[in-house]
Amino acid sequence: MESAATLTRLVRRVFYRLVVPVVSIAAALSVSGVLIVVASGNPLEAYGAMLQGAAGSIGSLATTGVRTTPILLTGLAVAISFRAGVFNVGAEGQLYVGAAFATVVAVAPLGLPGFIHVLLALLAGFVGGALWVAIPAYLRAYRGVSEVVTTLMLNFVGIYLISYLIDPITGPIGERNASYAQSALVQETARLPVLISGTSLHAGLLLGIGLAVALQILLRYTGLGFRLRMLGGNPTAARFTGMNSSRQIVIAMLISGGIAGLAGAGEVIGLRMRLYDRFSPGYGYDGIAVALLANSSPLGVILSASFFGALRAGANAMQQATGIETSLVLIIQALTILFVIFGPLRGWVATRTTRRAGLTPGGSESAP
């Protein structure tokens, strides 16, 4: 009986993490297909054009990788906070502040070898993002103030702060007499290497993948990871074990903010080579959706971020081929998340998959 119960939990865990996202994506594409038909379009043609634009050539795959990179990092940032039971929805602001910190280091003619200069710029980005979430972390851990409110409000502060910093007239790191709010170009030694010649795909993608693997190992096989998972899974039990919950909350949020700052740093020293005003189209908010789709699994974030990146990369090709607006991509993203959190769908998937395995669903046990 014990082995059967263990197998039941394993099956539920695997299928909740794999089948629910896949079914949710399929349902979102189906509903979006109906909308395309209503608009007198052909869903197969639209999705085919989108797929071609996202993966039809080396250049398309590179574009998908570029679109995936910042979403992957912000998704990891949100996922690690979710696993600890805190809700950092301020990755957008942390991304901007991390980008500013990285820019200060990257534009400075330090005379360092490229490898060292790049590492310093990335470290600065991490520190910037972590510092920006430090106040919400303290307020949440020691004053009981909702981190949802504080991190969300600081998004706007961070965005407008960067607008001030790179103002071409008064900004301390703005490029003087420029026609647009921007910083100076980063030094050659501070630029992330390009992975595929002739494209914009840079090593930030490898950084994101490596970080996802590292976070998965941290959560599953280290004492810190166990404490974060316990805090997120059962905070009451965590307190009874004598765990310093406040400290763990601060640690989780600092790691989360730092990773979001890395996303901003990667955009500056890997893609744009300078800090621009409003350079992010909402990567921090996309990270929330990516983490939800991946059920806050670091390895799952790689897949969900790739899906979102492919949607963004293929949107223009779809519009050019079929005339369908690129805003359809946002509809697909929203519907996917809606289906992911749709309770009846999750229950249906759990029931079907455990029955196919010849098992009885585990009663009232909820999926991880």
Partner chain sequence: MPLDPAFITDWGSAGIRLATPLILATVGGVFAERSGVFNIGIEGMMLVGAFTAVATSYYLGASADPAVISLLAAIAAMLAGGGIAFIHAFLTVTRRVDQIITGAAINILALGLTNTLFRAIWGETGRERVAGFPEVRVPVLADIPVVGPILFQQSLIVFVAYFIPIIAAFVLFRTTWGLTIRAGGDFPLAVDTAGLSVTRVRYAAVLFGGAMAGLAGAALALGAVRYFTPGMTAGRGFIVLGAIVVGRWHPMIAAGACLLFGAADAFQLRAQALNLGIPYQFFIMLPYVLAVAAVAGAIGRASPPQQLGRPYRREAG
The other form holds:
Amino acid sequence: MESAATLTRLVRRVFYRLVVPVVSIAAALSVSGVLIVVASGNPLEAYGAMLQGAAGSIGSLATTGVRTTPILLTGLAVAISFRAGVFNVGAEGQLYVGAAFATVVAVAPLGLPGFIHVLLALLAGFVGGALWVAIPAYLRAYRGVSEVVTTLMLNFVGIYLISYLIDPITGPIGERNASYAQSALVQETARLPVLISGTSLHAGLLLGIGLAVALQILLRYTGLGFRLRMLGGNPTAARFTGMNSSRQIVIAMLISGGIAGLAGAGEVIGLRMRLYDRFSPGYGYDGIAVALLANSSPLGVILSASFFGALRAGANAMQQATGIETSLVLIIQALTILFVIFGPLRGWVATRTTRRAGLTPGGSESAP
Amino acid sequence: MGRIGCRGNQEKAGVGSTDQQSSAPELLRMERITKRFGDLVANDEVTFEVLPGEIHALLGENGAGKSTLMKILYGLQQPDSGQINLDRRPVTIRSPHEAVSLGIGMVHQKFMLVPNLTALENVVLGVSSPRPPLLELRDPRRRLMKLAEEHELAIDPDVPVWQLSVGAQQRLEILKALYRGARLLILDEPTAVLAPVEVGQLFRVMRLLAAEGRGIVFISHKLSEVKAVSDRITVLRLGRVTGSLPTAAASPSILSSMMVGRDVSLERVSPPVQGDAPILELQDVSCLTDRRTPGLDSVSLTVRRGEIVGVAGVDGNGQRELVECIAGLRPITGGRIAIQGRPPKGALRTIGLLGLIPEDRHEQGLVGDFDVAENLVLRAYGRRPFSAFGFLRWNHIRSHAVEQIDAYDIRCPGPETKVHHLSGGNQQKVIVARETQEDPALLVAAQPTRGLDVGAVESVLNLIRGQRDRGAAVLLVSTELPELFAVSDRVVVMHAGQIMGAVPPDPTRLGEVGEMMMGHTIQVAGDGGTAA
Amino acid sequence: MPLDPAFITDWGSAGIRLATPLILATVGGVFAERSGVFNIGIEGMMLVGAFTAVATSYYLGASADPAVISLLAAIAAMLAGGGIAFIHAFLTVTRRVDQIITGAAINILALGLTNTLFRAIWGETGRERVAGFPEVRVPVLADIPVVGPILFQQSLIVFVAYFIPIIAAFVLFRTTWGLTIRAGGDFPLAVDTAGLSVTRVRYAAVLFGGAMAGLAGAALALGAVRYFTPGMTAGRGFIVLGAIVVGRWHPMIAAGACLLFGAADAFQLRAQALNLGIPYQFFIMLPYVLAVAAVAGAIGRASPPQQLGRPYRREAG
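Please could you give me the other form, the form predicted together with its partner chain, since above is the form predicted on its own?
Let us now look at the entire complex, which starts with that chain.
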């Protein structure tokens, strides 16, 4: 009896959590389907090919995993900042700087055992990302300067900084006489292990999933998580409990930046094995979309990142099978976000869940 | 729901004086205005009128309904019932713009000025230009300067507003209203932001404007100012008019009896005998307000173990600053504060030392999106048994919540209910439960009953009294005198950032408190001074 | 070598050409931000403008005089930019959705739409040159040594960009519309109580901003290269955001910042060949570093419109 009721409650909670993203995705796919029809294609065929390409075989599942990994990490980075009431739109730059830090460690012949070298490279990536958000964090926490413009602008500074660092002529870590701007090759000892041989799926995905679980635990089960949520929920009330808000803002932003840095590190030592100029096609911005679709829940980010990863992975198959341009997935992604933020559905969920609790919204029934 | 009626003598005072005005040429008449927000009746059949050339003071505490009444007049809100007449003609005012075109001007407490625009640009914003769409400023400047000169409202028209002093911004607001042809001017607590010298200037301007035949509504809760400048006084209390009378006829005792709060049916219980160890000590404490004006002025106060010290006073006389200084949330500029001999910095992080029931439940006391269980450990989450090695122990947090919900009679479906779904009284109980759960040596309660209905008021006050009985030192800040008199062991009165005196909670001393609230110093016999 | 007059002429001329799209979009962005709406979707709106301009010119082909075609293309680009801006205005002003998230989504949408349509029209690799803005050489003035060719021998759109900031500053500071826009971002409640509609003001400013971003895209695509490549705005929309901050929300100062950024960009292209010892990347970074310094308060007081980024809601209680 008891457990059945608990189960019903759980199912209901999951339902209300999922209804907005699922309906938004469905709406986005429908609108894109209309676009496909307009372009005289067959949407069912196109989506079928996409599904095949994203999950039709071990190889395609691996591709989905590879595409999921960086946006899973940047999604987590953005989500944790959202939860603390901070808007880190600088994940892109933090990702690049994290990648550069990781590269410096990873290309060095340190003669360490693989496990430790990998950990050091990841740690460097985290530090790099955190460092890159440190100035915006300081300005926000202690000077009241909005973090939006600062983090956004530092994205580009980061990108060009990396471009300089790996410049074949002037760059301190650029490979001399290479035809492309690139770093040296990552040491064997510093490479993330491949999960499925014959594919490029690397342990970065496990890192992301593990981190999502860790963040979920952090937010739900630790004092630090409690403080961050309190800060995001009501900063004034947080101050009235005697909390040092500035310090928590800095902590939240450093964690966020560090995770974005890990995303960069993972790409370098897991997939590309070199640091390249402009290697990210906007993973940092995708992180905003991923976090939003997941309503900033770390475990939800696993789902939303997988969805976007699958779209990317399926895009090539779709193009080969139907000739429809891969960038259709960008449209699907953007429409999904626009439908999520458009909002009427969220209002419906809010009133439904409130009524469920047996209360009127706003709660004005009189106290006895 | 559950409004408490006014006392009989106040009703009489009100009826007696309104009848006298029937033949005068009225400018404004708001008739039987009623406005509800949910269960709260903000205005209950309020009738209010202003004559040409009259300065009409509207008196009342925060939450008495003054703001709602004026928002209705200015078109920011619509009444549920009632009628507004201007020049004896019924009007409907759907927006501030309509109010302005009817000749109503309002100077809000929070100025409606665009900081980065110049004074002149602010004046012409929304006023049609002589040569649209060009921004023609030559004629407006001339008109503005003329108005400024005629009414002794000195202003530099070309300075961005953010560079103007608060007093200058207020003058600009008045000019803005005059420029738009205001015949009826509402001044919402205009003196709250002014230095004493500026108050005098403002009163001169008000009289000048009245002499031109304009009607002026002067909102205030400073009795002395009201006496000094107004022609007539209307008192609002809990949404109702408790009296309206010519200023000349208003003695301090009549006014304070009109303003005096509701009755509380709490029996006085004589304090349990406790030691007299001082818990909270303030010595010559001074601080600034958010506006960087003097907030506290050399306040000395001692609260001992097992006593409730009530802080009476009209809102905005330093009570908020007092509470924030004690809680370590506001830096002091002079003097010394000690809670059990320690400075208040970090006191909020020491749960057994200081409990704080903040003034604003929603903004300061609760995280609306957190559930009841979480809000109950907002301060204690990091300690045993709620936490171990940095990890939260939800089973303890939840069972603690179940206990507290039971002990404090918090009406909610369960510990997982989001606190923003709770009623005000139950929200307040969550805060009281949280702030007293570790038996703090000192409990500071700021307006703990504001906005609650009768039942909730009593239970919250009983909880506070329970803390005293267990031996806590309690500082209770309230604008409700009967409430203070019912539970306090001693009442101190604040005015303009100072403590004017202390009286024992004897109902016969109410008059003295009223006098002190107006800033009169009274030699209090007996009970002694305020310092230790 | 850098002081060689030929080098200066070449550099200055390129600098102004590169600054032109920035100036146009920046002026639009100043209006939107002054009214209280932050728009990181300018990048996407520029991209859509660039695509629309090229596509229009492509389809009109040889049907008319190149000058007429470029004019029609520019109008089409402005309409397209305004259309995308309508989504932004609807979501942020009417639905009061977060402006950053909306802008980010718009950028992704614009990239997806233009990429898809580009391939649909020109195929996998195709880029076809189309008719662009005609080159204008002002007689006499263009003959002035060094400065003449820099300022007076340019594409038509560059001359437009000379006047736009001046007109914009006039509108912003000398008309009632401008007054309302400035008040809308600083203290919308004052606009509302003055009987003006905050919603209408913000819509107008955002739509204007989108149209200018579209025109900027047209300037980018039809000013010099005369073809479209996917993602060709390459972050210029974000430089624009920096220019607005550095220019302290003043159209003329912001346009000045754009000139500086254009000059820096033109210089870095040349610096790579010159071997100056300063990595060219540092010149590209300049706009962004200056923008951070500006918001941090390192270069004078740069206070943004006070309600920038916040939806307006008339208080109910």
